[in-house]
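The chain that follows stands alone, in the form predicted on its own, written as structure tokens.
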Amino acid sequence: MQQAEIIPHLFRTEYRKIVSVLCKRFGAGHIETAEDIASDTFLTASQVWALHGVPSNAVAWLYRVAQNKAHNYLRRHRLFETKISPELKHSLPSNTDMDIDLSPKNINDSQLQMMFAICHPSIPPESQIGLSLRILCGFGIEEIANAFLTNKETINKRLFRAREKLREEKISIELPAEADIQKRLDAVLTTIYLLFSEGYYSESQHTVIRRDLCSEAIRLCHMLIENQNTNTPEANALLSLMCFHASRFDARVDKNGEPVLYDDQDTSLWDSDLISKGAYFLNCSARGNHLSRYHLEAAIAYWNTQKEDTREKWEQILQLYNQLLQLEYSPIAALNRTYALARANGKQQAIAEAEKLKLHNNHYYYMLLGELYTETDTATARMHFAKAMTMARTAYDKKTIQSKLDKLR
């Protein structure tokens, strides 16, 4: 790997580790300091490696430089607060000689603890996702802006407010007490779920970012599974769900970048390894008495990876959607349930159910109605697809709708 490639690669894999360890060492109130030291470490690497080449153990080199920069910062800060501004005393750890522990165990522990700090209830969900991408995933500001289809200034403001919350609330970087861990874990799982959804259903046309978002969500969930305190049935179910969805990534877009709907996907492109992993984690989630939305969505995703198009398959999916809607209603789940109803019991019954939903502000509603009326009432199908086209916001959806209109002609 060339130097031009290795530094961005190492930034993505090692930046988050260095920042998490330093945040744990300094406290959440000094998150900008941790980020600055980590960023300065990579700046030094780019300068030194350009002159002397990439060291044989580049990761160890980065850790050593980060440790030295952290020690230097602590010494300067201690000198400043004792000689110049005594009122700042104890704002940072007093022992400047303590090692910055970049051992594998402390790195993993620090990242997991940082995940819970970032997902604190006082931080808005949108900011949790942005800060997770920055701190836990090593995404650059421009990459985060592209993922959210916004500008860097907006992302910087969002991250600034999230850091301020960490400081104001004096949030500790540690795992919650055993009595509180389930409640706090719910917020962490929601953030990971939203992070994956941001990639899988992204409005961004940047394929690399979309895949990276999904990969990072899966990686973060793996960290939960690997810790006995957070290895819960819900975490396993969420990991299962993401594996099943990610298994069909290659089949969702054709070689020209055009969207491919589920019924038209080349099943040979589905990733059998990810499907097997999804089945494994779904099996691991089947313990305890609590049934979560992740269990039901993972079971639906499992049936969607079964290639045989049978009535039994769609009947199973329909019943799972019925349970999901009773547990936690959402318009999208209701629409998906209606599609499953059409495949299991026919379009006429599905049309009657769909029209009861009256989701007139949702373009997916009109896309579904257009699909249901296709082959029985072309004029009505065309009317619904045309309505959906006026409401669609993404190029992906517009391409899908246009292909449906073209077929009707």
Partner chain sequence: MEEYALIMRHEDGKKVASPEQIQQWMKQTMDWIGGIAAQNKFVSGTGLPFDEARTVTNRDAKKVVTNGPFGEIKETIGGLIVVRAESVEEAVEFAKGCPVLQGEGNSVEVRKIARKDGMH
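Because the structure is a prediction, the values reported are computed rather than measured. Residue numbers count along the first chain shown, from 1. We call the rigid core the largest set of C-alpha positions that still match within 1.5 Å between the two forms. Compared with the form predicted in complex with the partner chain:
- In the core-superposed comparison between the two forms, Lys399 has its Cα shifted by at least 2 Å.
- After superposing the rigid core, the Cα of Asn57 is displaced by less than 2 Å between the two forms.
Structure of the form predicted in complex with the partner chain, please, following the form predicted on its own?
The following holds one chain only.
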């Protein structure tokens, strides 16, 4: 790896580890200090390495510099506090407390605990995702802004609010008590899933960033599964779901960056390795007696990796959506369910049920109606597709609708 590439690469993999360990050591109220020291470490590295070349063990070098900077900070901090309030002297960290533990175990534990701190219920979801990207995934502010199709100021504001909350609420960096873990884990899983969806469905043109978002979400979920306290059926189901989706990442876009519709995808480009991983974790998720939305979505995603249309496939997908909607309604699940109904029970029944959905603000609704009327009533189908076209926002959706309209002629 060239020197120009090695720092961004190490930043992506090591920054988050240093921040998590330091933050755990200093407390969540000092998250900015932890971030500053970590950033400063990389600044030093870029200056020193430019002059002397990259050291043979670059990671160990970074850790040593981070440790030194953290020691200096703690020393200054102690000096400051002894001067202000000498009576507190005895309660200050002793020299052994000054140790910054960058062992693999502590790095892993700190990151896992950080995940729970960031996904604390008092922090708004959009800030949770932003801070996760920054602290847990080592994303730059500009990258986060690109991923969210917004500007750096907005992201900075969100991160600021999140850090403020961590301080105000005195959120501790530790795994929640066993009784709370399930409930708190729900928020962590939601954030991971949002992170993944942001990468998978984002309108952003930055394919590299989008792919990184997806793989980071998968990595974080992996961390949960590696720890026995957080290795729950739900976490396995979410990981399975993400693996199945991610398996189509390469097939979804052609050489020119144009989107390729599911039906037109080259299945040889589907990542069979990820599909097997998805199946493995789906299997692991099948324990306990709680059926989560992730279980159902993972099972639906599994059937979507089976390209061959069989009656069984659509009947299974229909029943999975029937159950998913009982657990949690969403317009997109209602629309997908109705499409599956058409494939399993016929278009006539599906049209009757589609008309009852009344999702008039949703262009996917008109795409579904257009699809259902195709073959039986071309004029009505065209009317619905045309309506959908006026509402569609992304190039992907417009292209999909256009190809449907073209086929109607």
